[in-house]
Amino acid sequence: MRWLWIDQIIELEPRKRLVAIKNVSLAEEYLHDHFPPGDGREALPVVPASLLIEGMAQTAGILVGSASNFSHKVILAKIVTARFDHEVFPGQTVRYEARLERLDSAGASTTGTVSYRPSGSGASAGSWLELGSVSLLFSHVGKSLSGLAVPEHNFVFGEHLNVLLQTAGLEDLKLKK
């Protein structure tokens, strides 16, 4: 299964930072298994940390790819650090802010902050609470060492990325085929 783990790009400073959000809904299937009721306890739907990392990787990957107008394929090479101090539940919104630390012909390094907006009537529209941080390394790829093209099906981003860019008003950026 391939999917975008962000719903909207809300800010882009080219070659510097990108901010994206994800609205967490109880309608998302993975929440029904994480964690289901059992042993006398009620269900506790929580967003797994691995999906929070995926959201940051996609946000940072878009930032890295956009620096070259998506002329290079970008792959996640390493999760340097990932720290989360709270859990995310349905009804909350997650905010990913990725910052470009280094960019060269081999790849890029990024750092990022993950925040969330609590659900409920007491949450102010502008109040984001820090959830954690993620540092990532990316590689640029084209052809493999054997000279063979890297298969397209190995990449998360496809036509859905172009729709995401368009809805953010970034029509001038477009994923290259």
Second form
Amino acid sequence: MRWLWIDQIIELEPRKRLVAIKNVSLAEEYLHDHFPPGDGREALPVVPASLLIEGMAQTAGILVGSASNFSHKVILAKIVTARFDHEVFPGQTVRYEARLERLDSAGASTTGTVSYRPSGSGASAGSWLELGSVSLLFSHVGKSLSGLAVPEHNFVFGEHLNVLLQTAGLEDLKLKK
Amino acid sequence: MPESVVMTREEIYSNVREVLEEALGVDEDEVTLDASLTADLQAESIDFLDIVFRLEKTFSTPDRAFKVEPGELFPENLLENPEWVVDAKLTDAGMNMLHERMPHVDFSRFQEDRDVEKVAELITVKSIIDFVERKLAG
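Let's compare: the form predicted alone is above, so bring in the form predicted in complex with the partner chain.
Okay, now the whole complex, with that chain kicking things off.
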């Protein structure tokens, strides 16, 4: 259960869109390094934008992979655009909504929005506020990639994916062994 | 096809330029007709997929889908056919296949070299415009 940057899949429209959430906890170690206290400043735990992109890549990757019942190895090929207008702090929940724009045997492109649910009891508490957008390009990996051998087993969609699918009530989509 | 949807070469160029600017993050003035996608505009293999997706989106109309088949615009999997490439050089059969499949690419200066690694360098902005023009003309 490593390198998993979404907690739960909450909606799936096959081949169209997938929504996942991630609860950000101060127990996560990277937040203590991003950013630590120093030079008279207090610690400022902020989710790095690179991990928000990773969260969207996993959300969109599952959407792309589910279109072929996870039989293809789907890898992130290119971050086409990524824009974030707001930071995410511990205690907040991030919502990734990925939409499939294009899919064929070579790969897929997705667009998506990232939202967050503010903590506290302010006017906007409880509702999702959009904080940015990410467009990605995925490649279906064949037997070789620029002459490099690609492992036979599906290294992209591992066992932890089944847990995610199960908790989301999507057992039908389970990764075939 | 009603006249209003026929694109002039200039319009095609302008759309292709926009596709390349967005896919490769290059400036408008870098996208000259003779610019090689890989050598001048630093395109990598994955960018080709991005470019194909964008061309399809840009040139499709509600009446007519603009669909680019794998290997149609950019050469693919040349090494998988032993008749086309021997010792990393294109064979006569390989050259004939490229000529036939890719009339939008100028292979004249490639006759001597034939280094399979350099095939991608032959794809220029003009190649893409020619490709789109041919395809739109059906």
